[in-house]
Structure formats: structure tokens, C-alpha cells
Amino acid sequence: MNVLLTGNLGYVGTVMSAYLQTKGHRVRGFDRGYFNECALEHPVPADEQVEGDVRSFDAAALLGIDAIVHLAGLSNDPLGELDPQLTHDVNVGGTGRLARAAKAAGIGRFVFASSCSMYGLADGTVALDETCPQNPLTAYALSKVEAEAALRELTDERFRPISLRFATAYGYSARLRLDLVVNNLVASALARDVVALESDGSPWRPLIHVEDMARAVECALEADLGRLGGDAYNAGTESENYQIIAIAREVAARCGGVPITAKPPGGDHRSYNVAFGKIRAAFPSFRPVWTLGTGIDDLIARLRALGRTAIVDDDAYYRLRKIRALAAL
């Protein structure tokens, strides 16, 4: 098949091109390239690379292919922040430019990368399924939910886009990022002998390495799109839904017994415990592969093997501290 992965280039695309790869796909990347520096070593090149920015999305670049992949946008709460009306032009108004391009070339299948920070604060005691109340708390957030519903706009019978609201991020990438919970604690732990908490821990939040969600991406491009497409599924696994403090003693267990320390309740509200069982049901070849532990070891391991343990306080693998550096040029 031959997909179009918009955010090639970034922390999760630069993971997804690879894989789809060697399941036999054949990948362009389109990618504003941002993030092109922001490298820990070479990461496997998409077999074509095309320059572009999905709020001038053209139309050409769909020349010859089968299917999308759409990543590209504003990829965090912190960074939505920064400009809530440049995340929604580019998280809502991108997508729905690329969608429409799309439905017009005939290309049918389109899976959307989506999230669950929609789902904002719950109380943690009832996983959240896809029919519960969204409560998105950040301007990223908010344009997961439009963008999802700019796509149902457009669905027919022939145009099946399909929402993945991916758990929360994290694991080893090429193009690593450190402002994801589990990264960031275990560059902490290794470079600083401290797993260092921006909250008192309590927040639940739902894991999925990035490999996995390669696989969820995987499962959807080869759907049947008259019984799936057009619907939005929770992507992740019920035993990786942990508390933050949870987080923090598995990596300081596996940093050698280090510290944990902690900030007083407030702050961050976003806190939710999410159930998975439609994408189960939907997909049955979807099965994440990564738990918690194993990619806190494979995370240490190959920064170890880099000689990167001390990146921590590297501007390049923040998003929010890179665009703001990329703003003042």
C-alpha cells in the first residue's frame, strides 16, 4: 500500500515510517521539518519526503496513494498553549484541509491520530470508554475533539476516516521528545540520580509505546472500512493505566533504587482511566506488545548505549522549547 504519513519527521512518525515499512508499505512523508535536527541518531528515511505544511496542504502530493496516515500538528497540551489559535488552525483547520483533499482524490482511507487527553478529568475510579462525556481542559485537547468532528462531517460511504485516540506516548524514538511523563522521568533518573514529579503523582493517565501505536496504525490501514472506518476507537491496553506515582517508582526501581520527589496537589488537572475494549473487539490482531517495565529498560538502555544519558535539559528534545527557539530566529 502506498501511504501518505503526515509528521514523518516527528517523535511518533519517524517510529511509524519505519514500521510501516517493514510491513511492506510504501511511505512518503510530508512533514514541515521542524523537528529535523532534533535527532539522537539517524532515523530510517521514508522512501520519499515531500516539504509541506498541512494548513497549505497540496493537493499533488496525493498522487499514486492508497491511504493516510495523518500525525502532523501541534503535538502536546504545553505547546497548544503557547498559541491556542494557531493549534486549532493547524490541529483543526490541517486536518479538515487534508480530509477534503482526500474524499476528492477518492482516497477512502484516512486514520487520524487523535487522543485521549479529550477525556480531560475524571476521578480515575470508571475507565472512560468512547461513548463517555469528553471533558478536553487544554486548546490541544479541544482540537482533537473538532478535528474529529470536521472528519465525521465528511464521512460517507466512501470516505471511512478513522480517529485512534492514543493513550499517552512514550518509548524510544530517533526523534526522542522528553516533555512525555515516562520520558522524562527516566532522563531525570539517569541524568540527575532523581525521578523528579511535576505533580504530587496522583493524575492517572493512560500509557502506549510508540511501537504499539505503530501496530494500532497498522490494524486500521488494513480494515474493513464499511464495517469500522467512519468511527473513532480508544487505542491502548486496560493494564497500562497507571497514576503518575505509579510511573515514577517502576523508573526509579529500575534506575537503581533512586529518589523520588514531588510537588504539592494543583497545577495540571488532567487526570483519566481509560477502557480499550472497542479497539479490542474491532481490531483482534490489535495487541500492544510494550508494557510499562520493558520500555522503561529499553529507554535506559539505549540512551546508555548513546552515551545520552545526560539530555535532560536539552532544548531539542522539547517541543515547546524548540518552537519557541525556532520563533525568536
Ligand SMILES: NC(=O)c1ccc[n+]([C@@H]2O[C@H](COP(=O)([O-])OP(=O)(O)OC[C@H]3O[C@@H](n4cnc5c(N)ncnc54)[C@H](O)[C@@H]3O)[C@@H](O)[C@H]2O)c1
The other form holds:
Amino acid sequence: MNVLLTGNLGYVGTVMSAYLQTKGHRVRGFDRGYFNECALEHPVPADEQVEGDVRSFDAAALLGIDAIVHLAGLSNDPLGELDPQLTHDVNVGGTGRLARAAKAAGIGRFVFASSCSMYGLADGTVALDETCPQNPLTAYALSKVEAEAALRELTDERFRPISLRFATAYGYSARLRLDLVVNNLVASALARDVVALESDGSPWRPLIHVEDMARAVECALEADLGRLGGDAYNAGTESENYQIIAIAREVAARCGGVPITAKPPGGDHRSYNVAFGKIRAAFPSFRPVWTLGTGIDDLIARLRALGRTAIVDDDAYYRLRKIRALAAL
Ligand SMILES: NC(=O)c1ccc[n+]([C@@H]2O[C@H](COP(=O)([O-])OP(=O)(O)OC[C@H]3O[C@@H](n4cnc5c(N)ncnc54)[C@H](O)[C@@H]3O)[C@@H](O)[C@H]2O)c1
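Got the form predicted alone; any chance of the form predicted together with the named molecule too?
Then the entire complex follows, led off by the chain already shown.
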């Protein structure tokens, strides 16, 4: 399949592009390139690269394309708060513009990277499914709710977008992010010999390894759109719902038993425990292969092999700091 992969030069896109290529897809990347040079090693390039902004997406980039995987966006809760209007323009306006262009070009297969963060705050004892009320607590989470709504409005018998509400990503990518909880705690443990929590560790987070996100997208690209298109699916697996303190213990143990420090409950109120029965039933071939433990071990091994165990303070791997630096130029 000829796939247009937006956001291919980001954390998830770097892994997804290479994964889809190994599965025989031809990838045309489309990205503004904010984090292009924030790489630990040379990433596998897409088959073709288009530099552009989804807010002014030109349909010429769709020539010869069979399917779109839409990752491009401002992806981070604190980053969204920096400029909520910009987050809206990119994540909602850009998604709408891209989707309208796809529909006009007769491309009905459109996979959207949505997020479980739209569930916001919930009682951790109840696993939230797709029918549960959304409770977006940040501009970023709200942008995912609104982008899904924009896609629903465009949905008909030929345009059949699939929204994958991904759990929180973790794991190695050549364009790493350290503002994601697991990656951050591993980097902290390696550089400072301590797992330093920003909270008391009680909030719940569902996790998904970045490569398993690519597996979910692979399934969506093969889906029977008549039956499964035009819908949203939580993407992850129940066994990877963790309280942050449990993540910290796993990281600490795998980094040589370093100590854990916690803080009193803070300003971040997000906590959600998610149910994944719908994606399992719809896409039986979707089987996440990574667990938190194997993902942590792999991340440690890769950072050690690259001699990059001290990157915890490097602004290049924090989306908010990098965008602030770009805005100041
Ligand atoms: N990382 C996670 O935990 C997670 C979880 C759920 C959903 N998602 C979603 O997956 C997608 C990818 O996330 P990520 O972690 O790789 O983020 P990222 O910030 O690493 O990558 C986003 C990419 O989009 C590009 N981009 C930003 N604005 C653009 C614009 N206006 N036009 C064109 N390109 C633009 C950036 O240059 C970057 O390469 C996002 O939509 C995110 O919301 C991520």
C-alpha cells in the first residue's frame, strides 16, 4: 500500500515508518520537521519525504496514495497548555483539512492517532471503555476529542476513518521523547541513580510500546472498512495499565535497585485505567508484544549501547522545551 504518514519525523512516526516499510508498505512522509534533528542515531528514512504543515495541507501530496496515517500534531499535555489556540489549529484544524483533502481525493482509509488522555480523570478501579464519558483536562486532550468529532462529521459510506485512542507511549525510538513517563524515569535512573517522581505515584496510566502502536496501525490499514471504519478504538492492552508508582518500581528494579523519590499529589490530575476489549474483538490480529519490563530493558540497553545514558537534561528530547526554543528563534 502507498501510505502517507504525517508526523513521520516524530517519536512515534520514526518507529512506525520503518515498521510499515518492513511490512511491505511504501511510506511517503509528511512533516513540518520540528524535531527532525532531535535524533540519537540516524533514523531509517521514509521512501519519500514531503516537508509541509497540515494547517495548509496541499492535496498534491496525496497523488498515488492509498491510505493515510495521521500522526502529525502538537503532542504533549503541557505543550498544549503553552498555546491552546495553536494546539487547536494544528490538531483539530489540521486534521480537518487533511481529512477533507483525503475525502475529496477518494481516499477512504484514514487512521488517526487519537489518545486515551481524553478520559482525563476517573476512578482507577473502573476500566474505561469507548462508551464512557470523556473528560478532557487539557487543551491537548480536548483537541483529540474535537478532531475525532470532525472526522465523524466527514464519515460516510466511502470515507471511513479509524481513530485509535492510544495509551501513553514508551520505548526506544531514534527520535526519543523524555517527556513520557516511562522514558523519563529510565533516563532519570540512568543519569542520576534515582527514580524521581513528580507526584505521589498514585495516578493510573495505560501504556503502549511505540512499536506496538505501529502494530495497531498495521491492523487498521488492513481492516474491513465497511464493518470497522468510522469508529474509535482504545489501543493498548489491560495488562499494561499501571499506577505510576508501579512503573517507578519496575524502572528502579531494572536500573540496579536505585531509590525512588515521590512528591505530594501535584497539579497533574490525569488518572485513567482503560479497557481494550473493543480493539481485541475488532482486530483479533492486534497483539501487543512488548511489556513494560521488556520495554524498559530494551531502552536501557539501547541508551547504553549508544553511550547516551546522560541525556536526561537535554532539551532536544522534551517537546515543550524544544518548541519554546524554536518559537524564540
Ligand atoms: N506519544 C504518546 O504517548 C501518544 C499517545 C497517544 C497519542 N499520540 C499521538 O500520536 C501522534 C504522534 O505522537 P509523537 O509522540 O510521535 O509526537 P511528536 O511530537 O514526537 O511528533 C509529532 C510530529 O508532528 C509534526 N508536526 C507538528 N505539527 C505539525 C504541523 N502543523 N504540520 C506537520 N507536521 C507537524 C512534528 O514535526 C513531529 O515530527 C500525535 O498525534 C499524538 O497526539 C501520542
